[in-house]
Amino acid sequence: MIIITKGVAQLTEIKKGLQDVIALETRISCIDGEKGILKYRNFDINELVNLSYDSVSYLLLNGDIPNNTELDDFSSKLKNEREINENLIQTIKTCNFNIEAMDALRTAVSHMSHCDLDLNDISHDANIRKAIKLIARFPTIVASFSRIKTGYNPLSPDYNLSHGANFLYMLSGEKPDELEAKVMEKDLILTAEHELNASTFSSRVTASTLSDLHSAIISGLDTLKGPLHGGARMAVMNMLDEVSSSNDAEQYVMDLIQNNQKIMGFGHRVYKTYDPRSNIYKDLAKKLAENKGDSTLYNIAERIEDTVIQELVEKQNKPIYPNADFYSGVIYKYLGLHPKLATSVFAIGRVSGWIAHCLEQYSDNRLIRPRARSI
């Protein structure tokens, strides 16, 4: 807690990972952590999960739904920024393919701003000149790298197909059957915003310096590969692959607790219940295995998290529940991706919720300068 006494602050007690600690206001999101509510501009996500995510990036930035005049205009301007030049394929080219296509991703962000014309302009006109480049981009890019590092040749969007479908297809060359498309977008929906999560706060921080928009949406991508963040939807796939079969999936947790080991894809910071997220991720993971009438993976998972539920919420009252990352990882196992596209998908859904902190930033900024009690 700070109180102020006489414009001389006073550091009364210190929050550890700063839990719990209001830094700002913002219009943006919103959570109820003990109801296990999240809402974006103050609509709900089960609500909104059934948009495009071009209604839900417009909403993100603009501060409303769109309406249909407003849905086609913006949709069409991201559109016709999906294509990368091969200056930016060739950048891409230069990157080690032993790496997350995350490092790879932030190399490409930056090659964009070296050849963008607003870089240094952060008025609102330019920034949002700039994040719809971004936005529709982030695909690109990483659908890109993927291609490269597995020996093909990358591909050019498909304009007719929306955001999360046009991804699927430029990764594999195929366009992806309804409901892929479908789970792809929900995904990307999922994760595009927050509140005030590590990667926004990082981002938000390099805004408030006033900084440019690209430097600002680096910083979200370099905190968001950490395992404790959106790295953990890459450590969720890897856990999934030690795991054989259901019948194995109890002993697995047991010897994780039994040694005081983390289970990636549970518990939250600000969770004390399910993750409203993890709901529906459920549901669609569900829904794949059996389009995919293989229901293993599904299988498997289910029986970690009754697991997980038996011994830590049941006997030991702790609310260690699933959160967005373990289920979008059985997603992404059942969609092809690679653990190592993982944190890059994440980031192609949040770019969005980034942008639309750092804009939000802009409008009413103080630079963010905390204080630290010498020891």
Ligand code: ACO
Contents of the next structure:
Amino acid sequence: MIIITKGVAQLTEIKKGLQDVIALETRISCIDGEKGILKYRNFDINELVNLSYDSVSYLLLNGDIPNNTELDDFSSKLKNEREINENLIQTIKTCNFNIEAMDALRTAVSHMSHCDLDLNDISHDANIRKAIKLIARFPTIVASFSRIKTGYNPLSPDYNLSHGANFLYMLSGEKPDELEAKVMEKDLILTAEHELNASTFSSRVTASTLSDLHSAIISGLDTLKGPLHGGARMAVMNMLDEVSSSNDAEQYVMDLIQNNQKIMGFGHRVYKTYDPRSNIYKDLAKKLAENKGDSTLYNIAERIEDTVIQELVEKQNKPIYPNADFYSGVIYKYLGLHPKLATSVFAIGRVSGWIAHCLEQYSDNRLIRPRARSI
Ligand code: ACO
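With the form predicted on its own done, generate the form predicted in complex with acetyl coenzyme *A in the same format.
Now the full complex is given, and it begins with the chain already shown.
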């Protein structure tokens, strides 16, 4: 909190990590962390998850759910921009293939900015044109990186498939079954937006300097990568690899707790109860397990969750519930995604939210510039 006295800033209370600090007003989403409610533009996430990613993306950018004509128009614009050109593929090929797809995605967005004739134009129209390209091409970039990394040629997008289904197709070359396609689409919707999380804040800070949209998105990518934020999804997948059965899961969690280590995919700065996305993810993970006729992984995850609730919530009275990264990590394993893709798949969903926040920031800008107390 800052009190200005005769032009001199006096810092009063410091909230470490800016916990609970209200930094700005937004119409894009709201969270009730006590009740476990999440809304994008006043629509509950439990309703939105039944729409398409294109609809939700439109909602975030434009403020309302599209009618059929608006949706057709928006979807066809996105589909027409899915393809990436040979130059961008060559840039992706220069990436070190031991890295996560996130690092390649950042390089690719930087490449896209060099090719953008409107690069420094931050008008609404220019930003919407850029938004369509960014949202449309994130899946193609990640899938191309993955295919090149595993010795295959990148695939062209399939225009008949949804945003999520096309991503799975471009990864493997096989069309996903109905459930897999639905789950991927829902994952992208659940990931699309989450108020003033760390990566969105980064994007808005960059936009507030009146830097360009690509730069703001690169800030978001770099912040999302960390294991306390979107990188937790990869950490969850790695954790699941270390536990071979649900019988081992309890001891695994107990060892982490005894060693004062965090259990990845649990805890949240805002939710003090179940994250509403986590409940949806859990249900989807169960459906995938049943569809595949193998619930081993799901049972391990559920045992991890039960042990965390028993040990941290019930015995230690800490609000450490599964967050959106826990059961999404389970889902990615059922979908056959490599852990090094996990955070970039998160970014494929979140880019719409970042852009919506940047548009909001540009539309009523003031430089975001807090103070520090010198010690
Ligand atoms: N496992 C065990 N203990 C935990 C966990 C966890 N996952 N998360 C928090 N705690 C404990 C801390 O040890 C601390 O205990 P103490 O008071 O006895 O020292 C207390 O809960 C508060 O933890 P902080 O880290 O201070 O809480 P903060 O609000 O800063 O952290 C965060 C939130 C970063 C998400 C944290 O819960 C965490 O590190 N979780 C694991 C990483 C993760 O899953 N990140 C994804 C977040 S969701 C997202 O970005 C999509």
